[in-house]
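In the form predicted alone, a lone chain appears below as structure tokens.
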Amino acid sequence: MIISVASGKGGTGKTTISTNMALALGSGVEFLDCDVEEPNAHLFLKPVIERTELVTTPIPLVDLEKCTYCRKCSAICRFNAITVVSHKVLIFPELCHSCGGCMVVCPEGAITETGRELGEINFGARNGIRFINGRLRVGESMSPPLIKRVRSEADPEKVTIIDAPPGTSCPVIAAMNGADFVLMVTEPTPFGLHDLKLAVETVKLLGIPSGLVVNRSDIGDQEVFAYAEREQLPVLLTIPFERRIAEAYSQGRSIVEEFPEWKERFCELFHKIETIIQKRSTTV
């Protein structure tokens, strides 16, 4: 089972929800931090990192002795990552999407591939929870390939919880696509509602069942709850705006470990998700 925890905007408590659900379930769970531009789940899970792996993505490498400057490579590239100017072949690695099209169409076999560093993956564990996170290289803009690489390490025999990036752009799609359930996290404010609507439409396009957690549920207004009712989006958990919870978060301490009553609530959240997935599988 793969549960992707997402949010239309940053700061809603997405990482809080995902890490606490993992800690509540305990052994047999794996946690993938796919918010690779700014991973921070390790601050709450506190895993022991066992190894780190460098991740690269293929980019073209041209043998100028074989190249006839026919420009077929330039013509096929829709991202302008390779172009031919006079008797020079210019490659722009940051624009390359690693599709390999230029290598396929080259009639002289002058193009091979080399690697460009994207970032790194860290592997670790804590109390039976398998932990993997990706960390994008500073200045790098191509995060989806790294996210996909992190997801490729998932164990199909385990419950997989994914901490997705915020927003609704390509990195979020990479973190949600193929999941069994998307758990969206929002706050009851106009900004939260606006970005929740974008996230809901994105999940609809992917055809993935979803539910909602409302964090800081007793601030703002009731528009988020009204919207969820109209969209038949089940509200699976509400977390009040409490000073003790905020203090624990600010010190990197988890809710379920500091306040035992919350462990039962996060376990109940997981069981609600299980029920929704099971009902959907029987009706499809």
Contents of the next structure:
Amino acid sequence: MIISVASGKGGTGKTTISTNMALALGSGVEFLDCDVEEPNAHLFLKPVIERTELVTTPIPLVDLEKCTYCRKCSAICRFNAITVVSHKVLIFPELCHSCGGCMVVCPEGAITETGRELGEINFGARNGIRFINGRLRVGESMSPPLIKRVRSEADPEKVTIIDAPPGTSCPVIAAMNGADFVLMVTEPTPFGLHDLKLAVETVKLLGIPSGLVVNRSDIGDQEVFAYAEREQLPVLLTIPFERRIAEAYSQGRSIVEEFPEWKERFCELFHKIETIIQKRSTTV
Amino acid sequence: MREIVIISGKGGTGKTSLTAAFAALAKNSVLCDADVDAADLHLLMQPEIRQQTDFMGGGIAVINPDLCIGCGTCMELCRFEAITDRFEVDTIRCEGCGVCVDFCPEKAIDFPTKRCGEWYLSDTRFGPMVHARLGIAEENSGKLVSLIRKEVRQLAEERGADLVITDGPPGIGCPVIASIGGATALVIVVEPTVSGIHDMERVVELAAHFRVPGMVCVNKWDLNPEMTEAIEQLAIKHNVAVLGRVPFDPAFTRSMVAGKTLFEYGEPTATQQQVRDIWAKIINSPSMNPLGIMDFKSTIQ
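Would you mind giving the form predicted in complex with the partner chain, to go alongside the form predicted alone above?
So here's everything in the complex, that chain up top.
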């Protein structure tokens, strides 16, 4: 079972919700931090990292001994990542999408592949919670392949909780596609609502059932609740703004560990999600 | 032309609220919302759209079922698992590389250019604004950011403005890289949390990587004064100017609900004065004017 925690707007509490749900459920859960640009879940889960692997994406390597400068590689590349200038082949690794087209088209077999470093993937654990995160190399622009790599490590036997990046474009899709449920986290402000609407559209496009957590539920206005009702988006949990929660968060302390009364609420949140997924699988 | 880009690494630290507040203070500036994924600045600026243009992204593969013989070449070559068993293209997975189009022996695959969103030239009560809307689940956010930054510079030139204020996206990936290249300076808005300082360090590293000077301001600083101290120390260590502190003030949310900037809401407050001081520091900082230019309009661009 894969539950992806997403939001549209950043800073609404994705990491708070996902890490606390994982801590509340405890042993047997698997946590994937797919916000590879700014991974933060480890600051709250505090896993012991057991190993780290470098993640690369293939880019072309040209053997000039074999190259006849026919320019077929340059013609096929839609990303302008390879170009031929007189007797030189220029490769722009940061533009390459690793489609392999140049390698296939080269009539001389002069192109092989080497790797461009995307970042790293870390494996660890904490109290029986399996933890994996990706960290994009600073300066690297393509996060989706790294997110896909983190996703590929998911154990299908486990409950997998994914902390997704903010936004609605390709990195978010990579973190949500194929999930059984998307848990959206918002705050009841005009920005929160505006970006939630975008996130809801994204989830609809992917055809994944979803539910809502309203964080800092007593700030701003009540528009988000009216919207949720209109959209038949179930509000599964509300968390009021409390300075002590904000302060605990600022120090990297989790809600369920600091305020034990919240543990049950996060377990309940999970059971509500589980029920929705089960209901859907019996009706489909 | 000078351009300040407001970024944060972590989302939700107050980039847009502060950008709007700066816009209310700036003189003769043009606004740009480069957070094309989840643009929010327009909610405070209520722009009047003057011109709307489609943003065409890359192509996307479409298989013509009448010509397809089901040979499987496309499926074999596609590295993005975008070809389904029924020989249809999964548009969510399609990367737009066109490899299937080029190698289909039956020439059964089309590659139409796709409309990925739109961008706008608008007027607001604080001057002109360029903003955009990327379609849901679209790629090419970096390309759209580059496009609107080019447009905003052109607009600023036409209107005789010497400053562009750009609201940047969160993160450090593609749209952020597209937002900061060639900017005069970055204003990094940090919140005093373990996540905030962690993400700030990566964004500062990114600024150094692309050689854009950065300045740091701590928002909601009183939620954790020790962390605020640590952030400012870290900024100094990385040779990044410290602009000041903004307190946790519900007036930001209230003004947002009212669709206004901090300065248009309620009576003058201490928070407003702090933001005003920060803006003065930004404008007068050496990174905004390393050559000591007196009049930016008269300089050769």
